[in-house]
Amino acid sequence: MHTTVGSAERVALSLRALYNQYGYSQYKMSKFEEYDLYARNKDFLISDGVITFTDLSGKLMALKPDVTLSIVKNSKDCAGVRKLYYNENVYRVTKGAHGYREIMQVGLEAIGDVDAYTICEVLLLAAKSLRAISDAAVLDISHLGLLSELMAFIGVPDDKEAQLVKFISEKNAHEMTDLCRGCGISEENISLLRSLFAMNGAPKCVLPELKALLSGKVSDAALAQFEAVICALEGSGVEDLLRIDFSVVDDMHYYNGFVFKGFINGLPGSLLSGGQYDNLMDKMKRSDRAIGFAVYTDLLERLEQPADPYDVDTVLLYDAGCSLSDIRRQAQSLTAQGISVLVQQTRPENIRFRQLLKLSGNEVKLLENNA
């Protein structure tokens, strides 16, 4: 795997390139909003806590904790494609997390006239984001156009949608079943429901299924979008790491169309998640569609490396009487190969180390040997 703990700001560094290289520009934000934006929006936000301020004008504010909100907010509808990526923290409180934490998250927004290429690259710029963390990656896609149009088909209760969205995401079986019994659903429709949320495979697999599954039954043009965005991927490089996969979803009344997220080997959670969110353009009053993703950095921290033995390679003593030019010269030639190096006049305590170098005059002598 690519990644070590402490490498998210080299991530995020190779990540711009990658982005650059498609032609999305950096956008750069203030680090807060007024407080309003989020509290008209807090379904959307991963976290509801959010941290305020009232400002001097009296003005309630917040630190932002969401960064698609506040691109949103803070641009106008245009012709063609915007393109933007940023690389910005946020702050928020995170699963299992007792306080507010800062969260380094870098992503990327199309907002415009997003058609079906837009969708296209945007997944694959999630991908390669992924294969430029690590190796053991999965970027596993789904539909809610397409899962929208197959609840109003059997006949779920608009109210009780966003409940059996829950238990699609929950992979759970036995309460959807019950949910859908509970509305009236026939068993060959809940067996129909049950089919889709199952599927979960390379596309080359799944599409031929997902295809006679949903025939008839979906839109002809919203299936056909689906499968020409999957297949144009053929051939990218990536296509290694996609997977379908109908459990994940997210909350309805901001996203539609293409929805995803990204996993990486040794972390329990998703690392990369997104989606095309035009529900929540139409909340906010925009007529642009949108589709983006955040790749959140901070978890890399999270990635479990073999624990070093030594604190430091080589701890470098010297007499009282040696020139700062030898002892400088010492340790430089030290870093020069690579090594860690810890220099002072007496031996260091609870300071795990592999070598320890004495140097008196110009002479240095090793003393210990721990590697």
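Definition used throughout: the rigid core is the maximal C-alpha set that superposes within 1.5 Å between two forms. Residue numbers count along the first chain shown, from 1. Being a predicted model, the structure only gives us computed values, none of them experimental. Compared with the form predicted together with its partner chain:
- Residue displacement note: residue 14 has its CA displaced by under 2 Å between these two forms (rigid core superposed).
- Shown in the overlay between these two forms, fitted on the rigid core, is a CA shift at residue 25 smaller than 2 Å.
- Once the cores line up, the CA of residue 34 ends up less than 2 angstroms apart between these two forms.
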Second form
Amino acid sequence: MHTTVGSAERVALSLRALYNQYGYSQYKMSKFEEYDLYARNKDFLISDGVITFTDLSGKLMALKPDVTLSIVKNSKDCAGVRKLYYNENVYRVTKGAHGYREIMQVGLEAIGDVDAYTICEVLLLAAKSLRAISDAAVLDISHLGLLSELMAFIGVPDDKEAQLVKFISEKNAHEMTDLCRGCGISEENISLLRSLFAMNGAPKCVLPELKALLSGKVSDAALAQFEAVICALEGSGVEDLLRIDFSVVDDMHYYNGFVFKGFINGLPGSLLSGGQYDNLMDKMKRSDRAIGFAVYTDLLERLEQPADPYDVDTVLLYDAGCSLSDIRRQAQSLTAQGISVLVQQTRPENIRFRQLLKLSGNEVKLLENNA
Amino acid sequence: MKTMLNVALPKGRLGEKVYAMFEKAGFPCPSIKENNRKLIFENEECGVRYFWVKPSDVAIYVERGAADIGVAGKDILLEYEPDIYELLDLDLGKCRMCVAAMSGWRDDTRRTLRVATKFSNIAQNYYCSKGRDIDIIHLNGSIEIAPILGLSDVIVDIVETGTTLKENDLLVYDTIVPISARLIANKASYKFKGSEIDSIVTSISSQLEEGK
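Next up, the form predicted together with its partner chain, please; the one we just looked at was the form predicted on its own.
First the chain shown before, then all remaining chains and molecules of the complex.
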């Protein structure tokens, strides 16, 4: 029987090594946050539910549903960029589940003077994180700053923005068109939005088209920064994973600028999600900027290799009269050959084994061979 | 081995119409027309696998990746809110999500409005947008009898022709949203089988244009 470290644990280890390589240090969260922190930023959280309890001083505390909020809260404004990663369990209600789950999450955050290089590095690490898991991966990249400038240019009313963003996230061109027509947006601008929708592919192909489409409609600085960051990833060894896709959106009350999602072939949803969250920093009255991402390693169990048909290689039964040292010696000799062994007096039920051995006196007999 | 595109079709007449569109789009699977109780049909040559599922379950199959694409009613998408791409309005199975009540009914805003429905989420969102306090009574069928028996003040339900409402002395008071069948795709599948999915979308779009 071949026992392997589970995908989630193996990935977590390799991601930690990767983030260490780029100077990120581990953030360890060993205390509980007050519930208020999560209640104030409810929309930032993936799940609505938070497990709460009252601590010894009577304060309402919570089991963390998210790590980013704690990192932001516990890091102070200072010069430079603080680069942190975490590997923590979070407690969430997942969609469709009727209860909370403990989920292992790995992620990183860069907080402080986040410049174009930092953004580029985080995108690189996001892509490398996906590559560490599978070669068949895609990192979709979008830019909420460009999107919101474009929405302002074409005159989307404020109260329709959220609905429009939802349609964009669904690649729902038909309802987006109806909504825009209902708001009196010109056919020319609707077709502009539809073209943005349709753009989806490798940066090399999409960037020139995107520039031509958005030029004069969004600020040159925003477009130039987007292009500069994407182009800087050329030659990084992960450029084949990158796709520009403006259907990647996130809550614009928290996120701005670059947002991205990672997908692995074989998993039904996104495995990695991240972006620049300067608006959250503003909400928390912080002057520094931030970007980060999380990898939902719990989803990796869907990628596990087919299970071994046997639970254990050998079951070794022994008589009550066998000497302890004989039993120990037989078990040890099997394990020394790399054979896993379950030692007990009676034949186990519901255990699949390759062979069944019986130790009587100091003699071993083969009772069953299923291999 | 050719990658298979998994398609979840809603059982029934709508599914048959949709299959005809897929067939025309270059993804035929003749065995699906055989009269038997099989639920999964495959055409390895064309790289497509169809399966019949309960219409209300299509979105779940697609969201969870068991199907790459599928066809689901907008009512199900609004109610369940799956994290999927909605690529096309197929203009089939058209109806409306409506608020209906006994003829002569007037909304008494001093009281909580009792709403009987199968679509709790849609009803909740609709009345929330209007700032109206409601009490949802979730039912699984025969919604129309709820106001007649005094179980609810109004119902939120799908109206196709309005005959059932009429025969039960109910009137439509408001249309919440028009409903039709939509072509949906799993987000991750779209990343890895995008060209196949796009070719289906393009072909079905032109079939719809031709039919107009």
